[in-house]
Every structure is written in structure tokens, then in C-alpha cells.
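Just the one chain here, the form predicted alone, laid out as C-alpha cells.
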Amino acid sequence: MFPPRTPTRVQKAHTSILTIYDFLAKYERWTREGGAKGCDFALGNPQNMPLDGFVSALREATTPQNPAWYAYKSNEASSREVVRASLKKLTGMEYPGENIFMTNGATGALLVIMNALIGSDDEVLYNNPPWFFYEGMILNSGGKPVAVNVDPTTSDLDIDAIERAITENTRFIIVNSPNNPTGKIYSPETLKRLGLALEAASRSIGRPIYLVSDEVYRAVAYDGAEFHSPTKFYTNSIMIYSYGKTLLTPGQRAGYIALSPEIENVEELRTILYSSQILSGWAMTSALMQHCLPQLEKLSLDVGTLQRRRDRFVAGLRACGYEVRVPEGAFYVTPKSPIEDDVAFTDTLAKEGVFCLPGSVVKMPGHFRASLTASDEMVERALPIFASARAKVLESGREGVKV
């Protein structure tokens, strides 16, 4: 499978990964015959237009005012003034400029920071189930993935849990709320007990255990539900964002890393920042989305839309006699397959033109995964297909029907 002399991290990283990259190969292939009568719940692809506020600001932003408009680009002060000035609003802290890092979204920052602080012996903790590259990311940077259950009846972070898993080797933990793919929203009081952990843990070891936020989902919250930063609770904090989910344009790579102002050790995890950034392939946010980044920052999609959609959703499903939870935040609904194999199940719907995400890509097998950036239009075509699959599966008597 591999060619030779290929390193053993290598080799583990993508064996991690099998799931979803079987899955993208049949994706391509599903979308591709299903063309515009397909109904895509699958990867929180957009399914309308963007943003005219975005497009305008791409279009605007095309434009050069000097010769070094297209010039290389780092960590430009203008960038790092527009994210200080949302980060103060945000937590209520004045951040350094020194302290942010435009990176090329999300997975560009994760990135970076798994090439900067992961040694061989290094163990990085993130929540089960989880969104499905963090062990594939941390195996490819030679650390190890030690994955912590959630509470399996509220999916809340289960503090126990962590304080067991940590050892000496704990680098530093994933936090991501609003949650993929679980929408749920950790409290103030949840995240106040993990930061008490996190620094108890610290001192026994004598070295900061690090807790990484994963924030991108952080402006979609429903029903009024308030978004608490978990580095507002935990001094040794690093923050990670992406633009492109709260515009939902994916596709455009820009967002940060933020160290959190009292953070230990500041100037040296800056340099070692720094570095990581221009070794991961220059992963700096472009030229074009840092000189939109004023723009951008005032955008948003529409959440009220979306909750709207979700309830829809949601009730639709339920009366289709499937068991599902109602997300608290992000784009993503999680039903229980009506048949125990997920992967059988989303084959079926995908051969009447419904796209969703087996839940055993992001380690909940016996569910699935379906997005709400789905078009309104999509979820009342598609509920009766998830009606009559589900009925299909079910009078078929057994398990594994026939795709």
C-alpha cells in the first residue's frame, strides 16, 4: 500500500483517514451523477449563493493600490488590528498584535500548531466523537491521539474522563464548541472545571498542558444560546478560527491563531509559530482575504435562517419516525440509522439522490451525519426519501440491504 521507506506516521495518518477518503471518493462520484437533483447534506458545502457583502468585498479587494498589493504576505498589522479589535469585543481581552497568526483557515492553523509543539513521545487529547481529521492531523505530526469520550447522554465534555486520560506526555487538549458534530455548546461551568483540571495537571507535571479552542463554528448558536470561549477560563490558552464557516465560503481560506495574553512561555511560542507558518508552505492567509479582512469581519450568514431550517429539519425527521437530537450550535443534525450499518444506510440514500455522512467517519456509528447548509428546498425533497428509506430498511428484515 505504501511505497517504500514511507514513515511510520505517515503510514498511520492515512490508514486514520480510510474512512473519509473512501468516503470523499464515493462523494465525488455521487454528486457527479446526481448533479442538480441531488440533495447534499454531506460536508456543509454551501447549497446557495454567498454573501453579496462578500462577493463585493472580493471584488473590491482585486483591485491593486500598490505594487505590493499581490506581493508575499505574513501576519499583516492591518490583519491583526481587525482580529484584536474582534477578540476584545469577543472576551473582553486586549490581545497583543504579536499574538495573532493569519493562517490559512482553520486546518492551516491546526496545522501549524501540531507542526510547532508535537514531539514523538507528545500526547494531544481531543473530545470522542470528533470532527474527523484531528487524529489523522496529529499522527501526521508524530504525536500520539488519545481520544476522551463525551457524556453519551448530554455529549457535554466529561471532565473525569480528561483528568484521567492526562499524563506527563499531554502536550495539549482540542476543545471545539460549538461542536462537530455533536452542536453542542459547552457551559461557562463546564469549561471553568476543565480549566481547573488543565491547571492542576499543569503544576503536577511542571509545564503548561496547552488547551487549543477550535472556534469556527462559534458564531452559529441557536435559540438564543450564548458561546462562551473556552480560552476565557484557562491562561495557557490558544485560540483557532475560521472565516469560512461563519460566511459559509469554505473554499476561501483565511482565519488565525491566537495566543491568549497571559500565556506562558509568550515569546518563544511566538517564534516557534512564526517558523512553523513559513515551514508548513507559507501558511499565512492570502494577500486577497487579508485585504478583505475588514470587510469580512462585519459579515455573517444568516443563523436565524438556519435555526428555521433545523427545526424543519428536525421535526421532519422525527415524524419520519427517526430518533434525533436538536444541535445547540454548528451546521450539523446527527440521526440514529434506522439499521445498525450507517454506511448501508447512507448508500441507500444516496441511490435516491440524498447525501449524507456515514456516522462512522466521525466515530458515531449507528448514526448519520447531515448539514444544515442544505437549501430549504433540499430538505423538503429529501424528507420523504428518508422516509421511505427508512421504511425500506426496515421491512427489509435484515441488516445490510443491498446497494
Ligand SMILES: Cc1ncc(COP(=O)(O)O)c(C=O)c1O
Given for the second form:
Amino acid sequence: MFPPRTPTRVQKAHTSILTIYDFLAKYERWTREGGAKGCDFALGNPQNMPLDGFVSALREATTPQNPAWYAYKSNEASSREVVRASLKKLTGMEYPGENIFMTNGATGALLVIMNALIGSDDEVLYNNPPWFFYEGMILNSGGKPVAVNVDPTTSDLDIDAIERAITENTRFIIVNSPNNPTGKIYSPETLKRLGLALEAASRSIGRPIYLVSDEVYRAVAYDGAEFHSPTKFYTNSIMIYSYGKTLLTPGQRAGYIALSPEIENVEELRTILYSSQILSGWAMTSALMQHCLPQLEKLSLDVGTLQRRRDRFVAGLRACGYEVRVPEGAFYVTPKSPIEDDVAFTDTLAKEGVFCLPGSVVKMPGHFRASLTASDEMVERALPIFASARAKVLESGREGVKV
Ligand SMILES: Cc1ncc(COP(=O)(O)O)c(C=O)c1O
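Show the same protein again, this time as the form predicted in complex with this ligand rather than the form predicted alone.
Okay, now the whole complex, with that chain kicking things off.
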């Protein structure tokens, strides 16, 4: 019967995603009313046509080659082999196929890990500002979210603060590099320090604290910056990855979990993760996407195009008075809002057809987040609107003071 007699886990977790939940409703209205005229910087959604190679891979893979083509798929040996070879190239490490779990994107991977690993009283650390669903997902899995602030000046991980936040109940820490929303790529020095801190803390509590490395943007590093997987600096690591970002096709839901080759308790982890995939709703990559995987691995968005767009966008925003940092990686630029109320400011932009995410949704109040997945044409059309919206809110602020 509805309503249930006591709040469900989802109902309890819902309050923690209210800001993004409300934003999604608003965004849906903006895009419906704005139609093709809108300049969409709000989420990581593609605003250009998909890669040709992606479309042809899907088209080819739809033709069945045997009766089991569209049968239930799990962590198929062929997919595990594709991922194993890719991880060997990326990390130099030899991942056993059994350590790889095919998921429906990174959200699916996180859900599977959280349902498998979080017991009551377990705490999960993550960096603040965060991806907007970490907190709600931890609550939904029955855990306690513990946000640890990054260095406000450099956006780097604050290893001392992480050490202070670890308790007897810490189950794992989520590290996201390149970072959404800050654009920071963590250096090998930082990651080495993090690894040492986690090793010491694990020794002192007598069991491993796992590191969950959210690497969905690892293909998106600018200015020749090198991405270093946090998993290379700590044995007890669990990698999560999504093809949705590298291919700019987030709706097709393909990704994976990879347990580091030397991870402790590997047999138990393999069993519980597979069980969690089943119990989390057959949370596997779909048959079609697994058939395409060998082709998809060869494709990537063009980082050069994104970088040129980033440079044009940042220069254009600065020219009209915005304070904005240059992201090292990932899709997002996070300028300071000209007024403190970032929701009011993004509403002002939206009235003129420019859609951005208020910073308060990603725990960056007083800022807004704009995704470089907008098209070049949108950037050109939006820059004069960013200029006029800034002038307008500053002018009305001054008038407010006069009155
Ligand atoms: C940091 C981060 N992790 C995970 C995800 C989820 O990725 P997916 O669409 O593959 O579920 C996103 C998507 O925006 C993200 O930014």
C-alpha cells in the first residue's frame, strides 16, 4: 500500500538529491520551451551529432549472428577481454578477466559496489565539491556519507583532511579524477600520498579501506596533461568507468567495474559483486552494447575540439568580466556567478535561452557550471547573453542598493 508505513530508503535519500531533482524538472521545462533556440550548457548531454563510428558499430551489432544474440548477458568473456586489453595499455597492470564486471554506466557500477559493500554504520568518504548523486546513492544503500573538502585554492585532494575523516567504520573512499565539477586532475604526488594514507589507516583498523576510482572523464585531459589512474597508487582499488563520457553517448549505458589485480579478498569481492549485479536489477551492460564493445573501445571524442571550445569560452567569459578557472580535464567550466544567488542568476540566463547548472547543486554556491558539451555555435550565440545577463543583474543590484 502507498504511502508505506515508514519511509523507504529511496524516500530518505530523496531529500539529499532535492536540489538536482528540482533542477532536472526545471531543465526539462527550459528545453521543452526553448526548443532548438536554447544554448544548452546544463548537463553533460551532447549537443552535436554522435560519432559516425558509434552509429555504424551499433547498426552492425543489431544483426543477430546466433539465437542467443539477445539472450541474457552478464560479464561476457569477450567483453572482459576487450576491457582487460584496454586496462593493460592504460595502467600496465594485468587484470584477470574475472575481476571485470560489465555495468550499465558508472551510476550502475556505483550502485552495484554500494549495494555489495556498504553495511549499516559503514561510512563512505568522497570529495567535496562532489558529483551530485554520490551522497544520495550512499544513503540509498544504507551508508553514511562523509564529504571531505578539497583545498579551496587548488581544488587538490586534502590528504590531511581525509586522514582525519577516516574512522573504524570507513568502508571506502570515492576519488574522481578528472574531477566533476572542479576540472582538477590529481597528480601522481597527491595520489601517492593518498595511497600511503589509506594503507596506514587500513593497517590501523585491521581491514582494507577500498579506494573507488571514478574515472569516467579519463579520456578528457587538456593541454597535454596526463591522467594518472588513482588505482596505480593503491592495491585495494576498485575502478569504475563509463563509455558514455568518452563517446558522448550517456544514454546508451555501458561501463564497468575493475578490481585491481592484487586487491585483498578478491574471491569474496567477485562473488558479492556478481550477486549485487543480479540483485540490483540485472545491472549489466546490455547485449547490444557488449556486442559493440570491440568497436567502441577504438573510438573517442575529439579532445582537441573540446579544448578549443574551452579556450574560446573561457576567454569570452573573462572578456565580459567573469571570474573563471581553466579546467585541466572533464567537461565543466565553473565561473563565479556575478551575484551570490546562483539559482537566480541561472534563471536569468535561462530566460534568455542559456541553460546552466546552479553551483549550489554541486556544492559550489555562488558559482554556476557550464558544460563544454554545448556546440561551438551555442558558445558563440551564448557569449553576448552571458555579457548582458551579467550587466543586468549587477545593474539591478545597484538599483536595489540605491532604494
Ligand atoms: C563524476 C561522475 N561519475 C559518474 C557519472 C555517471 O556516469 P554514467 O552516465 O555512466 O552513469 C557522472 C555523470 O555525469 C559523473 O560526472
